[in-house]
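The form predicted alone is given below as one chain in structure tokens.
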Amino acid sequence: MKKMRTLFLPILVILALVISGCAVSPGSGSGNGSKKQTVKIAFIGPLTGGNSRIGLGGRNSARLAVYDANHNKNNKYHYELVEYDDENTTQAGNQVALKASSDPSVIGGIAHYGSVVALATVDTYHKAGFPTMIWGAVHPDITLGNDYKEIFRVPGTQIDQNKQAAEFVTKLGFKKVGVLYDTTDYGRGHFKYFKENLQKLGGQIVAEMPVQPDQQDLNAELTKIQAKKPDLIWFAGLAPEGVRVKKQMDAMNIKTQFMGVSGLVNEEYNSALGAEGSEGSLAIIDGAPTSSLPGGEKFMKDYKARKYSEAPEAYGPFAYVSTDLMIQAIEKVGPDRKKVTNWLDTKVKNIDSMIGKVTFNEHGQNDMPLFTPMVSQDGKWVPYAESEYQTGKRKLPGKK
């Protein structure tokens, strides 16, 4: 018996070594073995809370980019996505930003949907020399308000978004606008640029009401706005707040047209209100809908093939492209934060991506030339130009 145990032990050791060599790196989607060095990239976004559908869609899209990279035989490295939940709050955001950037094994980050969170964390990334790609947050100062070479952003900013929004509103004939905006930097920033552009086009802000992001009762503000008889009520905030505004408008029998910013374009808005409650709501997004993007069809096909539980949502394509660019940088210069930062800063000029050409200017900002007005139709966000409202088959609720 002792002799059998002596012979059996080496066999167990060999089996253990074989099994360990076939281990799958988390988030990779493929076996790594000992052939390639594993490189970690952080994904940071709201994985829980009221904006989690956007965050999970972004996370899944980043996972897809990692999966694609790990199935590219020409790549030098194997990639692992390390996921952090920023809860879309500055407290959690600062904690996970510090955790990710202080881990030397994590080379860079794909970070943040919320502008307030991104604004609070960019100093941390800069101090750590941590190359960071912003995948959702749109406040201009994230990239334009500093000289941090580590910070890059693929989506556009509030400046261009609200120029397009003001043009869209006035083209539809809405000239008198009542405004609700949340008191965060996100809400105030949107309002600043929307107001500037609307007034240039001859529009008028007849009432402006700041509200707290967690404010539940909006009756007083809506009553004051409605007393001014606006053509449109415009809201600057995220989808959970927008749901509260629209529900209370309906409860007060306010039939005025409702419009929000890009933060409203979340399927949570439609599901929370139902098709009837959300119908005819307007908003605007960066870029084009996924179906209209150069690589949109392939992206959706590959995304569905991975059987993710959540949709990519409006900012999933930006998360995918952000991750892909980070991987391209690492492939070119190796897993070195400083070299990756320099490559992103100097080499991203007219690079093809699934959203079109990407070019980072001197601020690390991709100059996003296109924004798309959206309308909620039958419980789904659809491009206004492709909707039955554009053809005249349906009439906007607040259209005179």
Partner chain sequence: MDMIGQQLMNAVMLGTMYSLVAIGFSLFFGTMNVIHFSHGDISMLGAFIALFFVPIITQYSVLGSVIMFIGAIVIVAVLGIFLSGLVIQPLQSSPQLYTLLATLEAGLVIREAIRLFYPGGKMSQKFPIIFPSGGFSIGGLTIRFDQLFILAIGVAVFVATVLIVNKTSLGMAIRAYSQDKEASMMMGVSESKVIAVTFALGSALAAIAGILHGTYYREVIYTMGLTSGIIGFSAATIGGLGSIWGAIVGGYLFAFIQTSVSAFVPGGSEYRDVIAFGVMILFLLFRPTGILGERQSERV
Second form
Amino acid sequence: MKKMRTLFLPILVILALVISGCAVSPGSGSGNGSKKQTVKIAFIGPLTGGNSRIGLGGRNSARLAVYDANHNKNNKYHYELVEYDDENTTQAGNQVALKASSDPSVIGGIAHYGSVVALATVDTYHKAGFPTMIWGAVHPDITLGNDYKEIFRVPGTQIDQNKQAAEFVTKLGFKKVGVLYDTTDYGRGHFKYFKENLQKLGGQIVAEMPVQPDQQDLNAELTKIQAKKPDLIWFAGLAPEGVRVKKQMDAMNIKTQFMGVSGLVNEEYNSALGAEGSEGSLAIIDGAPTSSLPGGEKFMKDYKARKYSEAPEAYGPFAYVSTDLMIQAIEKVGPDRKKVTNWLDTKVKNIDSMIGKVTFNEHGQNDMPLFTPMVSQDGKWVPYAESEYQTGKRKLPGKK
Amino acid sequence: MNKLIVLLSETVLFALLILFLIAESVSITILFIVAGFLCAAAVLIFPKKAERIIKPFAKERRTAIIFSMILMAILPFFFTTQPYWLLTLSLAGIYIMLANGLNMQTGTTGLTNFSGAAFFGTGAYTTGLLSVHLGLPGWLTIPAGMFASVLIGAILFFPVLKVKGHYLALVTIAFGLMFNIMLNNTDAIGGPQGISGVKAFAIGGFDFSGMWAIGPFIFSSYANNYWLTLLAAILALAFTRYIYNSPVGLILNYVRDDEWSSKSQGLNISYWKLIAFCCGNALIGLGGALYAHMIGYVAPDLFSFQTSLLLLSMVLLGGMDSIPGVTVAAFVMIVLTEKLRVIQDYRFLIFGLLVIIMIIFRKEGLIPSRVRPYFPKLKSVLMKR
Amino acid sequence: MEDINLQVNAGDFIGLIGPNGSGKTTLLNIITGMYTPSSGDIIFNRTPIGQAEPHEIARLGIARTFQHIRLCNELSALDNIIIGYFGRSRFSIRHLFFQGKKVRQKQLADAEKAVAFVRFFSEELVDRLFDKVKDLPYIDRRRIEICRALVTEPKILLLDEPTAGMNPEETMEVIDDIIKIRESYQDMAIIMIEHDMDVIHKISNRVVCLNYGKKIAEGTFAEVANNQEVQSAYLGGETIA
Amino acid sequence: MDMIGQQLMNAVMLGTMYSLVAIGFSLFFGTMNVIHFSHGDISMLGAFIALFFVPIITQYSVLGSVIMFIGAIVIVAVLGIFLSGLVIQPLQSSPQLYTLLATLEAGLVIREAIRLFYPGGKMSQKFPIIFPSGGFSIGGLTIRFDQLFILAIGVAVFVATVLIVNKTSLGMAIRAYSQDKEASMMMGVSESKVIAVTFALGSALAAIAGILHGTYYREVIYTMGLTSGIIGFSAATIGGLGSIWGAIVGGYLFAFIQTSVSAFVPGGSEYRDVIAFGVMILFLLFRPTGILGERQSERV
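Mind pulling up the form predicted in complex with the partner chain next to the form predicted alone we just looked at?
Entire complex below, previous chain first.
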């Protein structure tokens, strides 16, 4: 009898839990009044951790695209953005990729900022037949290294970016380049293609220094590079490290021209260096600054109106366009993964978007990538073509 | 009667687990967590009453273990459409192996190992490389991964046998960092991009990446991998338990607690430390090998200091030298962090605070290790007198 | 330490005395290999063991106890004794890992023997064999330590102040235990460090006195007690007996 | 030639930063036999607390800098005492692993707290330049004024620390405590006082290291503590845990190895940590007590 009583307690607890659980769950459902069928789209990116600024910027832009779509009266469906955090790690990336792609109610995904994460998950998307737009990862292999029909990418690859970067550098007359790059996939990838393209154009790498991304002291490396007297110090890595390099260059009184990759172009670089420190730094970005994009002004206005607490950052526009394209596809062929994949695969030719025309090639890679060289002027990143450096009013430190 | 209690309470626990996993809504998750905390608190406050529920388990150990295995084995039937949770549970299984391997080193033998992730990586990379470049089958690559992990561990550990305490901690920290840097910088093994396209495990013509069905239930590769991991985890746990209850476990405990008196009992402590390190690494390597086959992709980012710290926290939270404790801790930490993506950015902060609080107020961990009964028969004989 | 020349024969009971810091414990540590002698050697059964590792020496049949009891407090009392069997190579590694029925039975027999050892000392302690060592009273812990040293029936037993930190009654109990050991194992040599001269007088057949790391006297209790040097070592010349 | 000189200068500067952190490790280990793993993060905290004083600096320049230094040092010293009471003293009687892990996690908590709660804490922060810029050249070797200032402060701090520990009565108490806990307490040394002074002193050194790091590199970021903590620990170990001069020597040695690998081994800069840590492991094998550590024998 006593034993029966001990059993009684857990059963009571379970009953209570189940009842309360049932009571809670219907309330949490979306009670949206629209009669349209709801279609889910996944957004996957680093929402926490060191890269969360860019991840949150991308997410906000994707939210904006969904918001716009839902306020378009002509649309047949109501869209819902399901957000997943990949923490920019392969393990979490795999988990959320599976979570998104295994949920049949999710039609497509806007995924990943980190290239390694994207490389780790493309198999999962392919297996699930899950149409995926890569919004921020730039490693070429993500689209070009496989035959997966489901993977698309609007931003250009590291190959394209560095081809243009090399051309830009050569055009400005920099011949001898000293290189620092971080040993992540990002830095290494950029360096590989930059070197290839620069050498094709007759440039010369006088020193190459790989550094750990968390290395604080770069004096030894910079001293060594400076001893080779380069025209330009080129750095491949993200903004915090870029800040470190530039700060230490300043401290060492190295006046050589400094140039970075797309990861450098954000507010952090300018705010940490101050207008004086960042003045004249060069970089090249995918697409163009939001303001000079075809639909940039409207995007910025809408973005501000939604009062997101984080800036869109460099890849926000791509996340917006990716989401928008996904929605267009669903509008055209309905919420069916296979049809959406097919549509994206075959029909995206010269489609107008806020970043200009988008065309997917046979790998699902946007064939018309747009790149803009940028220069930091008065504490702001501006397109080089529109800057006072172009007009000759100011002069780059190392320019001949 | 005891049997009934065991069967019933296990079924209930199992049902709760499935409900917990399926529940999407945040409020239910939190409800579950609060309930879990309350239960844990109740066990701590009323140990006598809790003993009454635990006792049937001790008496009907065989039934309890077999039935829980059956329950875990039928779990994929509930998740045919949600392979995500199967992946997460498989990961939890792998972490159970890793944490138990580390427990054998740190908990049982007192060897502070801050490079668990490095040996995890050794197993995963070896398996991945052999599978991708040589196309070896899984039943060869998995033992190879284990072996590599043991070998690398022994090579590192053999010279530092004489180094103790803080110094051993520092050596392993340094080794873990060096390992991660080397993975990132060596292009031959993929550099920062790691190795992709590791084949799924396959045996006797059955490919674990394939789908199959029983009636209306369709099982994906994740279910297959889940079973594989479950099997491996059960074997690993059986192995650790066997070691723990064998004279070897006693000897390792002795080496941990008092080196001098172990020496005076004729124990070659260097030898036994090496044995413990290798056994632990075999489990860690096994986890790595299974991970490589399951995910199909191995990259350096996972094998970092952060992961080593996570593994050590599992051992510490669960209870040093306590196999059930470490197992529960590994399981809860993996599943709960998945469930608690809501708190997002504050995860690490909360986590760190939790570990500190635990260390200060309950050093022995979640489920403290008990005095081990080496000679239960003898005990009953003695107690009768 | 220098100039120590000590011969121990089977069946000897040597009382090792000397003032604090005279090197008694150090001598035991050197014999058991915990410190390595810089010169000289220790010969055991015609084997030199001066440079050997502690565990090798232990396996040859030299067992010891420690001045401050060294047991594993988290383990049960019985396990602390059993380790003596496992350590001193009664089992090969294979048997420690893979226990067949036979090995298991042998271990059980050993365990029963260990219990018999404990019963030999104290009947009450048998009931507490499965408790954690740290919960036992001090004297019982000392007994456990002695049992651990005794279980494999060593050739030489080294006792480092077994009565340290005990009240007179407990001291008497321990000494009785040691006398029991003496009587049961006639072939075993025992070296015991002890401060209480009555005790030394009672049980040792030979006494060695150390001072400043040197042996200053050796012989029967009476011989040593009357030695001038010994007397001056103890409290500047007062007689000790 | 001037290349070597310049790199030597780089190594000296780096070594000064490392040594300041390493001394703390040595001090804590020597006194209380603990490894305080959040020490690196304390130094990061010092730099971020100094940032609070930035508005003053621009107003009063030199005076402001002094106030910033002293303010940050005092606050961090108090926090250090607080932290020791929270995570180190309760664990004194338990195995080393617990202290190690508790302090590691404490470091993680400090790091995460800065990342989450400091305004814009995810980004690198601009650190004010408080020493005069510019410099001079001697035979092709360029020496900057800020380097000289940092070096001078570093050396002054080294000397001051050694003096405090060796010459003052507080230092005597610390040394007595580290040699024999029970005996020193019988002699009237107050345990809580010794612990408080040790942690205040060590944390103050960490704060100085953090601020100097900030002024030298001109930016600080929340992740800087982890690396400097591990390197400081390694440096203290190479030098011999417990010895203050050892920690200083170890810090410079570690910096020297890293810099020379970066500077003179082709393609070596990505392996500089690998080589530095490898050397450290070898050191531990052949001389487990470090360069200046005392050879201790264990009491049986």
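Please read these numbers as outputs of a predicted model, since none were measured by experiment. Here, rigid core means the biggest group of C-alpha atoms that superpose within 1.5 Å across both forms. Numbering follows the first chain given and starts at 1.
In the core-superposed comparison between the two forms, the C-alpha atom of G93 has shifted by less than 2 angstroms.
If you fit the rigid core between the two forms, you'll see the Cα of T157 move by less than 2 angstroms.
Once both forms are overlaid on the rigid core, the distance between the two CA positions of F130 between the two forms is under 2 angstroms. Taking the rigid core as reference, the CA displacement of A166 between the two forms comes to 2.5 Å.
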